[in-house]
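Here we start with a single chain on its own, the form predicted alone, put down as structure tokens.
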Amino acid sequence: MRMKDNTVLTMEQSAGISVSPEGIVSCDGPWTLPHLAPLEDRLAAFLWPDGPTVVVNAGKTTAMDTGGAWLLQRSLGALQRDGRQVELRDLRPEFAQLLQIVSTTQAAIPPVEGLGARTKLEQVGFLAWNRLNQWKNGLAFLGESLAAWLRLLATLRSIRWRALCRSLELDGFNALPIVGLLTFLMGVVIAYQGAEQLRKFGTNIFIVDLVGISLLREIAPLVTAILVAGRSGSAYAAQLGTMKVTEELDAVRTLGISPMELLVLPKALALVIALPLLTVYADAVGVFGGMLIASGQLGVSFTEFLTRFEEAVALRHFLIGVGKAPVFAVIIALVGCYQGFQIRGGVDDVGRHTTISVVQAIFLVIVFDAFFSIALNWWGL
């Protein structure tokens, strides 16, 4: 092709496979390796002519190698099984004898026995096995962590104290914002939801006891892990899956430094310390936004709400809900954690165990928390 200046610009050609009007399949192009792939898909979705024998024209192949005159015999191969008769015509003497050695080394391949579609008891096991390694990796991550925990206790000294400093930053100050808002906004909705009921009965008061109990008991520590767990587990997750995927895990451990008191102590300690914290934040916040309601919905003052709260709430419900919080921290992290060593491929796994890290450690929450208020009621607090 020629362009104004005259300068000449020649395109590549590509390999192709096309099927003229007489019913003859033309191969043209290069069959080589860097072409495979468009040509294979190509092939994929070829409509070969009707007819019990198909003659292929391959005098316009301009070059062939092993790659391409495997795929070719491949091709050929399946019509022939189709009880189909094909004639090959006008294929270069050097490609032909490349076909017949590929031709006779797949032939003398032995089929490969049990490769097909796995039953449904297959399935099953194959599932099984993949489920009892995966609890396997995690007791053995779970007891590593523990390990770790106890040399730690055991030489304070070797905290990372600079670490430690950096993760409560992120994932505690940092998290105040969001905390707040949808504390404050739980607040808010539990008392508004409430007033609408304690109005008819005429018990107003009672709005302390529903919000007092309720946010510092359950809400406000549950929430606050939800969102500690949606926010810095994925961090964890998404850090420590892209240090494997880029080789820094492997250069640490060469330096004699164990990653799990390097990045995995640090962020666990800095969140049992945080979360707790959040929690207590997230009490004053939530109850704060159901003062409001109270005062506005129900004619109960700031005064009249503090003084039924101090009557009413008592210390335990503070003290279980705080209590649940460095629980609620090391599930958070050691998930986060897990997934993030869990990572083996490229950057869609890292996506993909992240998103994993979020959904267990959200669900182990809420189950612990369940656990927590059966054993509670058991005991009778």
The other form holds:
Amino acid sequence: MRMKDNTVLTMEQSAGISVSPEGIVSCDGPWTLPHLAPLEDRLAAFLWPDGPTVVVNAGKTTAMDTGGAWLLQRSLGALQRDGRQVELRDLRPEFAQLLQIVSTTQAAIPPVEGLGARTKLEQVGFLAWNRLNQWKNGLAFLGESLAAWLRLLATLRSIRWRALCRSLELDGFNALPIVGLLTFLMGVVIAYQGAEQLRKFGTNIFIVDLVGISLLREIAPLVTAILVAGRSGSAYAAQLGTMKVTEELDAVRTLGISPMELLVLPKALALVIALPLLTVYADAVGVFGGMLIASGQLGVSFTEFLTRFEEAVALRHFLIGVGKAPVFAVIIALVGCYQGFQIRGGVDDVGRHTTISVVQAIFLVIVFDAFFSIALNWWGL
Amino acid sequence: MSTGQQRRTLPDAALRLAEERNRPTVLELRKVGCAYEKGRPAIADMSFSVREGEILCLLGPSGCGKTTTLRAIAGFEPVSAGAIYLAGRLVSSPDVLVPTEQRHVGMVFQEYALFPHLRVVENIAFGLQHLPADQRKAQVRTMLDMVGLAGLERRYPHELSGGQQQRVALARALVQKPVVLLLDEPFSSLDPDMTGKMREDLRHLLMHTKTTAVLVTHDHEEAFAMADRIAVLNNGCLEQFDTPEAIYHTPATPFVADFVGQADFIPGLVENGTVMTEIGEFPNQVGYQGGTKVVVMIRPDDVHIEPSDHCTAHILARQFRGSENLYTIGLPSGHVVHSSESSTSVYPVGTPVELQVIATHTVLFEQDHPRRPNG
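For comparison with the form predicted alone, produce the structure of the form predicted together with its partner chain.
Let's see the whole complex now, leading with the same chain.
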């Protein structure tokens, strides 16, 4: 806002602020937007005279717009907040009016509430509350999917067979190479480590017990579950999350279809079928890996190995291993889908929740595995 | 568009009005409140109703709660107060939340939300899985013809233009025969020259299928062109709920007046039954008492200017808009009014002018209580 036309002509000179030897501050030149940047620099480094009262002579100010008025008001306001008196002299009435407007507008801004720093106790409280809510939501999701599952079993024809078969292919069949390779290597590693020790005692044949029981009962189901959590759990979270971001999930619901039935249940069902099958396959490949090392390192032939396998490894070890797989499958599918539904914001949230889904799924799989070990030991199996 | 014009120029307008009044209410909101965070409502005390076959526009600036209202109707957001009735059934209240999939609402999303891995036909048929295949095919075919997508049914969404994608989204929603169709800023991601055509087509289609629709928009021209009735929202509150004509000519609040078109507000004083202002006298339609301080709302098309040497008002600026010139006129008191003149009348800036105000469209507001008593 320019106050008068003739002030425009005098804008060629530059604005300034200075202190006279008597300690009087004087503002001169045009306090307008084009001169504001250098003026602000000056003011930042400006040494205000000492004393309880600062006298500012503004008589030589030739022009002032809202920017200049605001800058002046801010500088004087800072002095006043320090508890000093400010005496403004000779300011033209029209500039004084502008200054008045600027200062009243500033005063009208209400203070922002509730953004103060939280105390430690408050932080702990908030954290605990959020955690509690997360658990509550998780449990609600579990309950909802359980209810949907029961409804589904009651009316078998509403199962989405195409989605189920697609999921079986993607999450089961396509995982065969990587699961096979890794459990084969696990078999090799276990046999190598065992061979070192067993050779010392000359009890080479016990390599069969070592490889057979550890693989069938623990290693194969666990490694398979971890791999599937990394492959499929994250994919579920990402898929559902992306659909949520693009509002496809909402669109599905407006078409009268529950996303639970369309997306979650077929995936969970597919994993419940696929993971035990993958575990059996992993058992076979892993034991084969152990067998190769046993014959190479310890001189246990394939025939000897297999004969001993029949005697030493009871059927229950195999059944326990395969029996754990459906539980792991449910964990992986539900955690992945739950995290997918949790995505609120944009695409970066998808990445974050995908990571969380993998970490949580693996964590829960291992916790449940430990739980199984303790319980089965309790029952003497 | 033929249907719309016929509708509005029917001779027996009164009869038609009565017939419209008698149509059953499809959607009703009663004092609905919705809060993402406790104590900070996104919408509050929202009440309106939509009759069968009617097109309602929720109009307001961004952040006014119009999309939240739409999502509450769809069932995506729970309500914290009040109740929503869909086809006579209570679907939302603080204790009740009927899931979206059981509400039979159709929705066209802002970014359309088509299924990217499905072809056009599969997208449209997605919600029809419960029907036998031949019925499904027939319905999809009818829908394709209706929205003008015949020939594109084998394409994937990414192979279509924005307008075509929107038609697919529309077809996908309409083929369900929804109780009410919800449209979230349907034209915001289209080219401006495309929207005019789409608006006409959409209105025609909705009339033809007798679909009840709720449309969210921030563009008052779009609302005027599409809606039978408009709900103007501001800061989560309903400012006015009325026909487009009433919204424009008799806005209930200064906010509505300003939002739905250019408006100037001139202060005045009620004296001897008329309103005295510096640009003339206005009738005191509302019946304010003598001595009340009021503001008068004037639209640019009601103000005409005539160059005249002995006048104190003068032209401050001229904006050429093709079909018209919009003049900004400074009054001696410092207030400003706008005047829309024909594009051929060009006066230079600074010309003293005489104002002629046609007082038919002026609206009064009390200065301290900015809501009209009957509004």
